[in-house]
Amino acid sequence: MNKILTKPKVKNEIITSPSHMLDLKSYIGGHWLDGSGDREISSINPADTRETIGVFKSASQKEATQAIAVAEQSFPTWRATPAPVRGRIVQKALEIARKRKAELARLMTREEGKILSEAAGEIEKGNNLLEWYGGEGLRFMGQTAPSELPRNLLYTVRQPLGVVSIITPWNFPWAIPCWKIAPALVAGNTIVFKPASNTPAMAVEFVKILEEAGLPQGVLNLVLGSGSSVGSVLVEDARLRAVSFTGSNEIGKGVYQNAGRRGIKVTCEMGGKNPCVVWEDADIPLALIGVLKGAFGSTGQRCTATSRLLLHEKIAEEFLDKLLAEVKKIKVGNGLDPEVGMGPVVDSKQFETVLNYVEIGKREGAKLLFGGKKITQGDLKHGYFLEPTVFDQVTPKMRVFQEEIFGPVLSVVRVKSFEEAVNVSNAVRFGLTSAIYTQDLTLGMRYSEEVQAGMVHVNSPTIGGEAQVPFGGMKESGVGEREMAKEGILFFSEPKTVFLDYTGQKRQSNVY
């Protein structure tokens, strides 16, 4: 069973030693540039942290501020490019993209650290972006609807906003921005894309691509920075016509709130406490897969992890003794070695946070089933590796049941009804994806109706999602619009209906 975790996509691809250090950089108006901030950050391998991946300067308010001049200053001529021209450019984007997909996998896994496997399919989830958001430049159109008056042509059309800024957190380094950025290039608009810190290199390599297929200087700016200085002026500038942000709560509500206040477009995407339903009746080496999947994938660090596990009592210690006979397979390494099944957490902050919230649920009284230890045997006492970590009895008044982890642990709930199942799913101040296994199709369809959550999946893992159709969560997970699908770029234009009267006499209008 655990092979779902462990064989990779992409073949012969691991690097025995590693690449020469990157010497990365900000780009702004078509220029590579080091940041005037006072600190040199690198992006440090988290399954080796004796490996530098890149070095950069930090950016300051100064850079942050020249680009959205910049961006402002390219806008009209972008503006005018016809929308399928813009399309096309993000076409020849992906024709790049697509050529140098194991290369791109490659440095993701050094860079991030999930599993060669997974970077993989991340690129190619990006790809498939790409993709769908190229094709909309032939479809970036309006209405027309009948007017009340004769001679009267009645339509609309979608117009770019203008500068927008585009912020990115570190554990999808590649298929966010494609989901962001795309759509807001085809759209007409203009960019400063500022990444996470901690994955920098993913970024430039990004921009690159969209550089080499023909993108004009100006259009995309990148800002590589940390703290809040470069991004209170990436979310306060007057000049700014949107904001979309991908990352915590607690940094998620304060976008909102001051970019919001400004009357522009802001979406966050933020947390998720996932849960997983497997009932009576369920399809059980199914919905094993489905939960090693979605609890231990992308190591736990993903905010559509599955992470809350509800049991019907019937099948609770059947289940769980399956579940901890995979998990207990499950081989943690670099992610460059095509059996490892699960790569480390990301950078020494995260570790240790989920490090304390394996005491933490300890303490609460939840009992440990598996796992909760740092690994520390032969070269892994170089990166930041957990062992997978499987809680029982948990309840919801407990932190693990209620807060985001953003690692390698599962909690488990027994329940006895699909009332108490629905309840316990909804019990969390979070919405954004959901599972339920079972083969009653009423009762599939009952959870999707009853379930607080923006996604659903009936037989499949909470991880995952396609370009064509809308991305984001309920509650707590999310304000704004949806991301993806047709309505990543309704966010990133605006709509303007137009009155055409074409009588050619005066006449009295009796519309009010």
Ligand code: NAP
Contents of the next structure:
Amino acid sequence: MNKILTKPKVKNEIITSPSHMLDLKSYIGGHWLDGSGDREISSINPADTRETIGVFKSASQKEATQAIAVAEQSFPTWRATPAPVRGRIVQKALEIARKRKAELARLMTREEGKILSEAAGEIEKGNNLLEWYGGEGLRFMGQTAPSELPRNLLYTVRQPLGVVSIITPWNFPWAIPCWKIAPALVAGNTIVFKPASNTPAMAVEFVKILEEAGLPQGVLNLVLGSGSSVGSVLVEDARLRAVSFTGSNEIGKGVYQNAGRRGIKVTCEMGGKNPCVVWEDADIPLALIGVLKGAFGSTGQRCTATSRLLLHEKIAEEFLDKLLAEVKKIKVGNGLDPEVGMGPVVDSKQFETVLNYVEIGKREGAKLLFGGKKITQGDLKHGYFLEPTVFDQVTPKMRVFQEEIFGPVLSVVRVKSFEEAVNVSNAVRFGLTSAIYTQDLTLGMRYSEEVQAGMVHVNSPTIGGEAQVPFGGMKESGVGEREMAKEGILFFSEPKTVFLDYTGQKRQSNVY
Ligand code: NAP
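Taking the form predicted on its own as the starting point, write out the structure of the form predicted in complex with the ligand.
Let us now look at the entire complex, which starts with that chain.
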């Protein structure tokens, strides 16, 4: 029997053969319910569009408004719950998620398409964030400061904001909810969560785990609905105290403007067009691994994907020969097959977008070295499979150099000097992440100083992040507070400064 179609053997498996298709629902005030919108939205396996993972009745603005009202009612009690207790609920969720890791990874592969090892890696990464933020319940601290006045205790406490909305994309359907929702909860906010319409099943599992961990009803509310219908409520409702969005620049700009107009906190983490420089002295085998992972891991559907490769001219030919030899070996297919190295793109829209960029690249004069086509052999014709694609002789004026493609397409530029490498790296409107491969520490340090990116990797791929350090981009890649680490919880809380005068008598003079 074909390995890919073998029935799952994991005991606790979420089975979604047509008869077991998941009936996905919104979750408001502790109740699972169908939306009243006029659309029924299906979550389809991008590796085999004959498989429907689940279906939900789309929420309308009515449920989005209701979810905000419930979150508002639930806020006083959640705010009064001690932060260490809030943190412990997140830690309990972590325990459950760890036990269910294999099964969640499998669901992610079937719903989003990334290969199983990457899905398991994402669950692990999200779990690290639950671990970090669970602990933050014990560290939700203010500061004391020396006052200008005698017998005056001057201190700060951190307080939650209130009702916050969290809007997430499909490409990291576990890790991104973890890195937004965990700090928001631990800081004492109540939440309305809208995941991408492509990955509702992962969002439902995330909420179920928090429910099982003991999160009180009404604290976290899930609205399954399309961004175009419920989005405006979740950005503009006057009761929201913050909006945390991750997604495209196209949508993010509107979110930032509409929420920012009301003077509330907004963070928008958006696209990237990340450069990887391979210098003449680079450890070539190491750089090859980094470029392959960065460009084609998760089918290039990462905000941190390596989409521009800047090769020092002296090693360019040698590097490209070796790179192409490896790219040709990538087995494309269903990510449940352990032999597969690259899964499908997520849906028909993304499929057409990437193919369109291949045509744009060819028209602009870039040289297509490999790939660029649909893969339709055998069962692959039922999925959104594309060849890993490499363009050479790309110039900074080209759209394939400037625009986020969000697929397995790598654009190669050759550079002669360090200054040129920095200028070419910085010649886009994005500034999310970057990488350089060199054995010259001075060069690596200079690059990390001069590249316009929120994150820099020296001798490692552009991808990745760790719970305990900030994640996010410069320039048009991000606005608002960075995510993860301390920054994540700072965004979802605000300081209050307390002046406690214990002189017990009228002051002779009050300086200020
Ligand atoms: P997207 O189309 O912008 O959608 C993101 C989210 O916004 C989805 O939940 C979407 O709902 C919702 N949405 C759509 N229209 C909306 C509106 N008018 N108001 C409010 N919300 C609305 O992005 P995507 O295709 O899901 O994700 C890919 C993008 O995310 C890429 O650009 C990638 O670089 C970026 N990304 C950035 C980071 C980072 O940390 N910088 C991380 C991951 C991904 P529907 O699904 O229902 O349309």
